[in-house]
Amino acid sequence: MKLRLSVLWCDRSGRFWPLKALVLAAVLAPGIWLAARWSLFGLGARPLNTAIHFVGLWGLRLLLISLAVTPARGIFGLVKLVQLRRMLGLAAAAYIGAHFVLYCLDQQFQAVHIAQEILRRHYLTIGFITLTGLAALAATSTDAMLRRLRRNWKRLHRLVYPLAVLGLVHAFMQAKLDVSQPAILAGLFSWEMLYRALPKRLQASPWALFLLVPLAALATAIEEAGWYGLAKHVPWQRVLEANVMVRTLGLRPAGWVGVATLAIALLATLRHFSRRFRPPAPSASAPVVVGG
């Protein structure tokens, strides 16, 4: 079967879609930027380690962006956005695959040693399970596999949610001291799951979205505090207190998640009122008066 590269920037009807071309450029940009910086300026004392973390973090970001397609479609009525989900999911799997390949390169592709490390270190075990699961989802993301698996296709691809959780746990464990980035991603994932838990009739309601803002921020604060308390044995109360001390400590992950989700709720409100006060379209049967 001949591969047509035009599918990367065309919609399902075969027409050029500027948004899809823009998204394609956006998902390629982090990899291009990393390669350019590595070749021109270097990546510090441990370039491979820097590259490993960079592509892994972008893989997780893209995975959560792919999960954000459904809320964006429901909130803003952008039905066509669903056509971007496959590209974003495949890009996420590719970056996470590159994350693993770079790790293998760092270990000089010593297969036995790598396998022992994956079995010995919990965060590597979790990461490898996530990679394997995403590879299975990527391999079955074609139209042909969708037709072949039928109802089982949806059941299989619902695994993306537990895989995202495992990916976030892996990111927390890799982050060592500063878990700001994983905490923000975990908070945004919590918002995505809270949105999906809403009744269908409320998923486009600005008031329901405003309700999700403090819930997502609170979930972020609890996740960050829980991680520090369980994994680092830091008093979790101090972490929760830090999330409200904005003036002295700046925005914590809960604050950033609150800002992001508040922006979504405000945009949904603007859309709601703009549609409400939009003048009605003229009826097709109504007479058209020309001139005065």
Second form
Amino acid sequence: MKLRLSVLWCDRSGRFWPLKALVLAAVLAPGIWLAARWSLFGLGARPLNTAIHFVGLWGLRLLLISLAVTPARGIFGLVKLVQLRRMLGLAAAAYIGAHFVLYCLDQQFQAVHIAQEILRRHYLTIGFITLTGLAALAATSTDAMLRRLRRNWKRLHRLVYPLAVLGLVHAFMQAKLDVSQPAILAGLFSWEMLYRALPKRLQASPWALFLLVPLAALATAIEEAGWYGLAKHVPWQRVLEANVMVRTLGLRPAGWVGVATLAIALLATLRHFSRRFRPPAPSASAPVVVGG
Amino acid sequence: MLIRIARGWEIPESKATPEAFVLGRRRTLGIGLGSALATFLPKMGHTQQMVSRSHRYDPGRPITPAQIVTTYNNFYEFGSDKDIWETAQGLPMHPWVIRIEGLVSKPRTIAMEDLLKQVSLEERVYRHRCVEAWAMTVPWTGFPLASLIRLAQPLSSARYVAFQSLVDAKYMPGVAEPFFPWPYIEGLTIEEANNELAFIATGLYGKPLPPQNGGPIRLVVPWKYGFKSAKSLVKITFTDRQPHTFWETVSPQEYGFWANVNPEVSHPRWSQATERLLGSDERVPTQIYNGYGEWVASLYPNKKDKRLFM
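The block above covers the form predicted alone; next, return the form predicted together with the partner chain.
All chains and molecules follow, beginning with the one already shown.
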């Protein structure tokens, strides 16, 4: 087996694909930015702690972005996007791996102490399970493994959904009090799952996407308020109420998820109408892949 | 028979450093520190007069750079991140009044300047241990809480002291979160409050206490986790009931009322055995009562009770 670096920016047919090169640059960017800032200016009073949080948050974001490939493909009819998913998934696993290495560094690589901590602290146990699962998925992400595992590959890789849930739970649990960031991520994840629950024929329909906006926002609000009510002794009713106090409080996580998913619905609408009014492509052109 | 165990600071006269050395040292230190600080601390109105440092509380480790202490702050009223110091600069600290009420002979409101006239200021360098397993070493200027209690004249029925921080949505964006139990409340038993270590700080590194560190006036309880030391105080209430503190209300299993530092009692989410020293970034062992056991251990005869350390 020969590894060629060019797979990082070429499509399956071996041609340079600018979008893939762009995605490669994008997944490297947070790491490069952190390394540059750390070496040039330092990371403040608790550099390791800052780095651990930053890298972990990006790992989770990338994991959710990798789960956005399927909706993006369906909404925009771009089947080829699926070729980006492996890179996004591997990047997520790499950031979460780095998150763990930095944690070990913070604990001075004392293996026994680290193992004890992982067993004792529930949020670390959950985080470690997520890490192990993602490592397994990364290890079986090659073409060779895909062929070897056949139908089981797909079954195995469906683990990414429960792993994403565990990753989000870990993010909620590590927060001292304010869970705005994890709540936004959980809301976007909910949208991704709601999209998958749509009947296939509706997955490219702008109207269905508009229906998902309030549902995703509601899911976010329930997740946030549920966390405060169950895990913290904060009155969940008041957390829910805060969502509508936009003028005084600005957008709460549910509001941000609403705005983001509304933007997706609007983009889909734009595409829907621009396609409808576009003259039919001449039949001599390359075969058109019709998505959705 | 009276058995007296000498405390760490009780040293014979013969061991004391001659006064001239101490004064000379202070002068050089003061000038060095002052000029170093001038770059970090924005102008903060009047400068506090130089006060003498109490050496009986020698922290046994170097003072943390002011730049770190004044830019890495847990102060949820300004926001839930640590970098709230810029936001906090908007808080007006003059005039400032403190209300003293509850079980006292005469409830009253006292202006900061009037309060400062009735106490004698000193500087103390205390170890500061955050519940999040990091620590700093901070030179506070202020006066013992016991002298404030004397001024307040509590009734004999007072068993607790509650400290309340400012809530002003105009300057504090964090208090807009309507579901947190603002105002921030902290509390001590009257015995804890009268302990000689319990301190009211009005200055930091020889300057007025900046807002991000709890200016203009805050509590400092060095043997407890940092969240006990309430900032920007506006009300002190003497009461016969244990106060419902902010953190105990939102997360009782993680941040309790007592919160005495103890390396052997873990936080539910992490070990408290060690702490990271900001500045040098070393990880060092945590000491019981943050190393102030000789002053405070007698306050807690039942050391087995884990709730005292959570």
